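Consider the single chain below, provided in structure tokens and representing the form predicted on its own.
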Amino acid sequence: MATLSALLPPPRNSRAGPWYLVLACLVIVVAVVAWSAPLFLTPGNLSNVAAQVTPLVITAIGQTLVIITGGLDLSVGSLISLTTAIIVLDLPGWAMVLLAIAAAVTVGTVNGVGIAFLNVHPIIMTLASMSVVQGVALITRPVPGGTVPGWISGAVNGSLFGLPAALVWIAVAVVIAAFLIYRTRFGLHLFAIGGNPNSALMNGVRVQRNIVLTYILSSLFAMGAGFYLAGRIASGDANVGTVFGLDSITAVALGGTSLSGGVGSLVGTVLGSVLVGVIGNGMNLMNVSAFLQIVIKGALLLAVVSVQRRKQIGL
């Protein structure tokens, strides 16, 4: 019987998608944003960049997990939309952060039970969930608005030894997705699923366990930039998620990480962010339609995804 090691290919391949092109591709984008909108190199607006970034790495991050075992979560953003009304709910701080994390383990656990259990679609779970959360978040919070909490605040637009608090959300969100994938027997277990699942299974992986962890844990993060960005807005919002979804996954796309699993990228994630936040905030500053900035995005997507090869019908 193969060992689990020989399920995957070297590790740094294994690993590593091309984030260099994603690299090439942000370089170039960086170029013409900057060339049509000279207001888009002003450190006012760079770090307006960094501010709108930071809650889709983090989002895109607890993505990744769930796409590398070839499953999907759409309910992200609708996550981040509840955990901003409960925030500003009339409660002691810990009481608040219980309930947030609370929900977000339910929706994952919710998730992972259902695909893994009872082979439910990963779509068609987390678009159910997705919808039974935006209803909760919206019978929590009907209108934007309520107070955030100090320290939450303090803890997005503040600084930690001089750096912008926005990169030290994400260095935190890196530093936690990195060991969980590169120095872990979970993280090489999630290739493993992602690239042949009954194989993983026969080699003594314990897939469905693993599968109901990674849609957990893709949950707290969303609720990780759910807290960020409730600071950000200073108050809460039952629709204030809503692009996530779409945009996490664009960007892991970008990333070089396949959409079939089995193969995905922490490195290109993170620039797979910034492109998506690069080019979303350009299109503003060149006055493009919102609506219009829909249809190009999911056009992005769309091109993404059909150049990836799928290993088997519906993913």
Contents of the next structure:
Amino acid sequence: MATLSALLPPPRNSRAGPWYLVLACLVIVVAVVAWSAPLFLTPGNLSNVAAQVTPLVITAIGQTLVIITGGLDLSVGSLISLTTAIIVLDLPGWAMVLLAIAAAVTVGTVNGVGIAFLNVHPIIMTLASMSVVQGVALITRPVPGGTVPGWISGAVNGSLFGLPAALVWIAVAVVIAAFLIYRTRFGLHLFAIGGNPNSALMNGVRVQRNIVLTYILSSLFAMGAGFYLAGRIASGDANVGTVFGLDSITAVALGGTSLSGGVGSLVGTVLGSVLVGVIGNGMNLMNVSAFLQIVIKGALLLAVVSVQRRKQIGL
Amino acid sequence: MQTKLAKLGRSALVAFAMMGATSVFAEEVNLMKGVIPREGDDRMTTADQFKKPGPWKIGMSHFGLSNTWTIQMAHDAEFEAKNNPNITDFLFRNADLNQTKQVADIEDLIAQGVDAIIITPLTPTSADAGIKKAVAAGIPVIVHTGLTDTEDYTVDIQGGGNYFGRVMGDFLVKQLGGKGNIWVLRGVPSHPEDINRYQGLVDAIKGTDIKIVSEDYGTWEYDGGKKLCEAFYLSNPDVQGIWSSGADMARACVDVFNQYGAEMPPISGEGNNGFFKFWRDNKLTSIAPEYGPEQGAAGVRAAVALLEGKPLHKRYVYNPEPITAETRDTYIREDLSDAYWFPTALSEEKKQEYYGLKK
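In place of the form predicted on its own, output the structure of the form predicted together with its partner chain.
Complete assembly follows, chain above in first position.
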């Protein structure tokens, strides 16, 4: 596997990580699925795939920011659940949005302060906050249900200029993240912190403040995914986000972002998320056994991570 | 003369209509023993409403193969489908306890052009959007083993969680003479089945002097139940009855009492081979509400009936008589493993293949 990786051309920007691997993988998977299941390339199914991957793309983008700094955010799934629970509260629209933002900023701030100032390990810190937020979500919405405001459902299930709304959500998330990562000093500092926090500190980077900001942004992206999911399932559900904690990390890792920090790219994360969605949709269309689907997903992750050089992915 | 003829004609029409109605009821589809039309709801599909010539492609979105019961329910559905020569494709999708995957699975089944979809929802809302999309696409939807918020489905078969919990609650009220302390072992937080079963208990003990002294979630698993009972025994050992929302948690609790050498109070169970053997061997005072995996087969039978053009009621309930110490031994299968649940539609050959104990 390591030999295969060495044979591949080096990425143009080593800071971006080997995102081209996931692109190659995606092309192969799309070709195989399209050949095996002609339904795959129909507009209806592609629209389904877009809708299915959108919450993962949005969550994984926020997760990418954190992972580039060398951190990890396991609390995103619980925050998604909490957001859906807040959305169906009997509140005016503006109050509901403010409450959701306040919840996300609070969770992100607590995570960031714990990690940056109290030196708690990111896994422990976000595992603890994941549990607390999950509990708050269950208290807020003990039983799935409630009514999602029409403007959210419309923004999720509608279309814009003939394009599914899902693509608009992805585009907005990507534009915001791309601006932050590639057009601001903050973005540059993320890579510096992930590469070597001590060195970044000595070069004048405000490491602690940036780490806190990164976790707040991760929470805000998770909140965005929560809005999308609430519109998609038309209800609030205190458990709906559970899988997104690990799935978002999987998508980021598939996209070539180093789990030890300092290396990563937005394009890789988007492609990694899409790959996860296409595999799920493709296996369904190809009638792959439900049991075998679980095996294939795990094996694919192992294969993609294995072809990355150990020092690149930090595992 | 004309009036007499008109009267005769009207009478003939009424008689004909009554004969028609009688023939509909005569053709009442037997989905599963114990499954009956829901009282007070006379909505039905019309004859030939979903009739389609075979072969059929039937899809099933299962909420998740998370324990032995859910796996057997999936086996029951698959077995029933494979034994129908008109079903050439049975597309089974496992949502893996993931709401968003269930939404995606249903979308994918619709895209694959199935003739009918069977859905076991994970939460009351996880399948609503999918059900609406399927119905809008003209696909009949059968829902069972889980509640939905929407009533857009075509047919719904529900084992009453409330009834299940109440049967166990009534049993404890009777055993305790309406007075005493009980522990409550619940399933999964926010799971609708757990909420309904618990509500059944609350209804049963309302107005009695029975007090819940300890209550927590054991996630319907042996390990979860054991942790709870160990903690409850240390914090509140003065207990006269135990209400358990699942058989594996009940078995775990009995093990805890055996471990402490304490006398086992009455405890509720469930229709599972392992629990029944345990019930008999430990001489427990227990009761088992029935919640059979055959519901998986019942869903397929409903889909087939609709595609054959038979009228079905919109809503069915599954509230069978509980299994008691008197009837328990007729269910026990020594030659099958503890993971076997009843009742089931599986053939003897399949029972042996999946659950047979190798000698």
